[in-house]
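Just one chain is shown here, as structure tokens, and it is the form predicted on its own.
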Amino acid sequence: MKFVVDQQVEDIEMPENLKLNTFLQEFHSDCTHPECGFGFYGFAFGQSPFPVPRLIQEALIKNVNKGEYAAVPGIPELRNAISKYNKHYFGMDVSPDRIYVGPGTKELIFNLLEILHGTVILPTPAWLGYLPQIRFLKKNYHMLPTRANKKIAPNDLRRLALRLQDRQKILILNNPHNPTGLLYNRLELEEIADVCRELNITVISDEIYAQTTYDFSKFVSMGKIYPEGTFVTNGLSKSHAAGGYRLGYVILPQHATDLRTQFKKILATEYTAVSTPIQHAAVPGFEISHEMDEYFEITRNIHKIMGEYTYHRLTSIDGIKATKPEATFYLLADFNAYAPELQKAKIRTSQKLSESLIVHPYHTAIVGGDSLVLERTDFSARIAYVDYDGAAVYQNYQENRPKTHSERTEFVTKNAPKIVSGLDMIEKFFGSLKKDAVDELMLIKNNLKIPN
């Protein structure tokens, strides 16, 4: 039987860090050269490489047993804790609730945009999920460029929205920011807050990184300048490496009586409610202890070290230039110097410029501007720097805490050899651009007739 597909389906593309997954899997099982056999250096997957908090796991062990469902909104055990979390980390004094669990931000952020109306505005360089649920519900959208600094600025904010029709707008606003690791500040908040006011835009403040700010002290949630206009995401994937646990929270703006009972009637009619005891172990996740705190401290400053040799090494390398992160495990590298020696290698695109890479033999994965609504023939590209054992490095910064510049250097070079020699590969293929762009240049320039 032939099976006819919805066009709305047909449409989306899968998800460009999936195709990757599935690229390096076919390029590797066709591979013939013996270096092909230790896999690739892995630059393109953004997933925590730390175990599961020992309270989340145990509380899960212990509450296996709950078959039960549980209420729409998230049981209540859950939400206060939620709540108390906010108040001790963000500062935000949130009533329980306000407060709805899902299975995982990102489909917390599909079921806002499906019950919020008007156009979505998104800034770009961006994550590369939100595009394909705005394209798959139909949303007209504008893409809002950051400037040099890698923000976007209130300034331009106004005049795209002062553009646009709907009596609704809508900013995706995603801080800390993923690709580019950097942070908005307060002042920088404060004033994209006034312009929303203003404009009666709506917020969706995906916070997702909020706890892995290298200096927490500088992070302010959206939810605290702006309460009236925003919702916020967060959750257990990324600060508490549980992306598998697939357990997010959103927090509906102050005062939206009204929409909770629209946005339980979407959570109810597509999943019911996240896992029961899921949620249930999610609590200790979200209790205050010694315990994660210390859990929270040493994970970012684990991913500020790797962050920080990640980045100095890059801009090390001629022509290259990147973003220096504050927050997540990433940065976005700029690649555009090369544009020129690029082109004449017939790499056009930044998709292949990603397919350039992990092949033999540099075997090095990266995630293409393209696929961070970039331009395609934009050469940047976001690099996740967790490519090590988590548990076993955790152990290690326990025992032994690097305080020096060298001391930090040298646990990047014992902890995580991969990506030592993934940045080493990726100077050895623009090297080798280079080298063969002078080479054609020099070949030309012999083969030149100088008259008489």
The other form holds:
Protein chains: 2
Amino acid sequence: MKFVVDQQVEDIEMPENLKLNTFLQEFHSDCTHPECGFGFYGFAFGQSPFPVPRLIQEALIKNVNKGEYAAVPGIPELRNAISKYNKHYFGMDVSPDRIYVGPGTKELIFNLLEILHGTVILPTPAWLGYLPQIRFLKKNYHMLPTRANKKIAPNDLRRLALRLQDRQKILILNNPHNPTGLLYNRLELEEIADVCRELNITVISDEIYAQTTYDFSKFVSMGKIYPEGTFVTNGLSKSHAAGGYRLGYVILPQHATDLRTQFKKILATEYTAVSTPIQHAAVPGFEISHEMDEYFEITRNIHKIMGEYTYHRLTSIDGIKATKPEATFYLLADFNAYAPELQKAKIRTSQKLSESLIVHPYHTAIVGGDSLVLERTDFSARIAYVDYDGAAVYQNYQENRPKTHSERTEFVTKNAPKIVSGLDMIEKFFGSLKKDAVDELMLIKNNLKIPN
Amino acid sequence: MKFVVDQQVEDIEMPENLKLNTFLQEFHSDCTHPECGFGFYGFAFGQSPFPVPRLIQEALIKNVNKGEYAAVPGIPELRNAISKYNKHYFGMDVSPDRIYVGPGTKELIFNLLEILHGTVILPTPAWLGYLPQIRFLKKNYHMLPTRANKKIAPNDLRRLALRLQDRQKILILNNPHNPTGLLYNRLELEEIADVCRELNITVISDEIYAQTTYDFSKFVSMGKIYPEGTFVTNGLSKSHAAGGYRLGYVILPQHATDLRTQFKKILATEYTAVSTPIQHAAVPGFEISHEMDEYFEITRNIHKIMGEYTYHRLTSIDGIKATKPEATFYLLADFNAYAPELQKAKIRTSQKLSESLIVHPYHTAIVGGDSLVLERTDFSARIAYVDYDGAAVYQNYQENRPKTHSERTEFVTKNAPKIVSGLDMIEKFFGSLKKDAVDELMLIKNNLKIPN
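Switch from the form predicted on its own, shown above, to the form predicted in complex with another copy of the chain and output its structure.
Whole complex next, starting from this chain.
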């Protein structure tokens, strides 16, 4: 029997990280070199390597008997805890009835794109998950490429929004930002909010990395700057190292009472509620405690150390540029200075660059630029610096916190050898590209000499 | 700020069970009668009252540390277990790569309606969850009202399908059936499958109640009769009393290899995967064991006893008809014989009937006919017979299995006093309706006499 598949489904692409996963598995079973037993240097997957916080694990153990359906927006204990969490960490007064819990922030963003009529403005580079959702939902959308600083330019936003005919415009703001690791400061957010107020732009502010901000005092939520027009999303996945638990939340805008009812209908129609035991488990993850506070501090410090090392190593390679991460566990590396050499080696797209880096002897997995909603020929890539044993590194950090620059370097060398080796491989790859190009040049020169 | 909500979201209605929940909560805090402290007689909620099986709870405890994202279609152990479960209980050979796990059967049905182009055929009465999904997805659909036996008539299906222009038609089959509790036998399924083959109709066979079939040997899956055109959905919610865990699965049709890739894209785009600890917990729930086997047997026997009692009590009330359940924990009661009296009491819709039964002194919650995709004026209702302490009743049943008819009646009286009292209330309500009508008739007669 032949099935007719919805055209929109046919047209969307598999999110790149999942495609890469499949590719790596296939590649890996194919590679016959004996030294490939170790796997590969993983800069591709955006997953926190730490253990799920003890308090969350224990709460889950206590609630395995909760077989009953939960209330659609989430259990009251959890909505209360999230409300207090937002007050304590982000300085926001959010009443629990503005908070809706969903099976992951991804699905909640999908639900927001379902409920909100209008055209989407997607700043680029962007997390690889938004575009398949936008396209699947047949929404009109426009890219908003960022400039050299990789942040939204308010004037560019204004110019684009003025051109759009739709009576509602939706800006997807991702702060802190995946893949650049950059953070918007208060002034930058205020300038964006001014444009949004002026032109009636609704904001989905994906703040899933908020808690990972290295200098935490610097994080400001768009929900605070533009409370009347912002949907803030956050969850357990990154800050609590529990992406597999699948629990996120959204804060609906202030005063949007009717919208709450409409939003509830979507959740009730699609999935009823989030797993009840998982909701109970999440409660202490959002409650204020010394233990969670220490967990957040240690994990963000480790991310910072790994990020600084990765940034410095990459940018010390001739010609390679990178964003300097202030949060998350990513940075955006820019290899475009090597475009001539890459072209010469018949590497004409960022996808091809990813593929060239994964093969022997490099074995290094990165997420190429076209998965980050950049031009196919933009040789940029997301570098995730999480390929280490999170539990061991957490303990090592607790026992002996590195203070100086050289202690931090030593910490990375000891605790994250695969990050170090992977960066060696990137250096080797671009070094040999250059060498090949120089050799070829010499060859041409020499060849030119022969007829003389 | 004013938000523009997608028109389709505005147009869908809140699934009735959730509306009722809100209504009951509001009503309950309003009722000032002292005897209302007990709550209400709950025939409305379709939730298994038993504890989550011990094996599942223990597996969840062992897997609380699984914070990592799972593979999109589900973890291999779980897909393997589900494959064996289908072989053992339903006699179906389903390779694990045809099985996709999702966060509840509801969401998987939503995903199927997303991926499958075409017109939906919805037999009525129907579970209250399908229609909001169909409408939200802007799908064309046609009702297929069943006849007196409340089952799909193959000729009616043929006639309807012949009229439909769409190149793909999707029949939603729900077997065993919510709200009637009826079971399709092999012959009935074969007749439906013949029409589906002839007219190229795709079937979504929602078999979430399969394992509750009272005489289990009688259950036949549509996946066995029509493997090339059927999507079978099932999950933990009903048979494993773990609706709150949110885990379902779909079996994709045989040979539909390309469809698997397309379906995976939807899951990856919308929600990545089901909660990893929950997936691990589900494994022993689908593995073959004496303990799970006993759990299924005991719970289905208890449902049967409660169902038989409810059926006999209801049908012994003058004029009330009901479907005789062979599975699930529901039956469909038919109060239409009281239409004249209900009209007289200004109860003109099934919604009004539900509201009249919930107020003092009846305090009885039922799901009215319009929530079951019946005419608003059809005085039918779904009666769920699960309002008892599942853990206690399970134990009492284990200790002393009732054998004879009178033992079974005594079992209900002792173990489910609220079901007994709720049925008393329904009897009282319709008794007084009749009495009021007779009184009024007498009054009219008497009044007529006066002028004489």
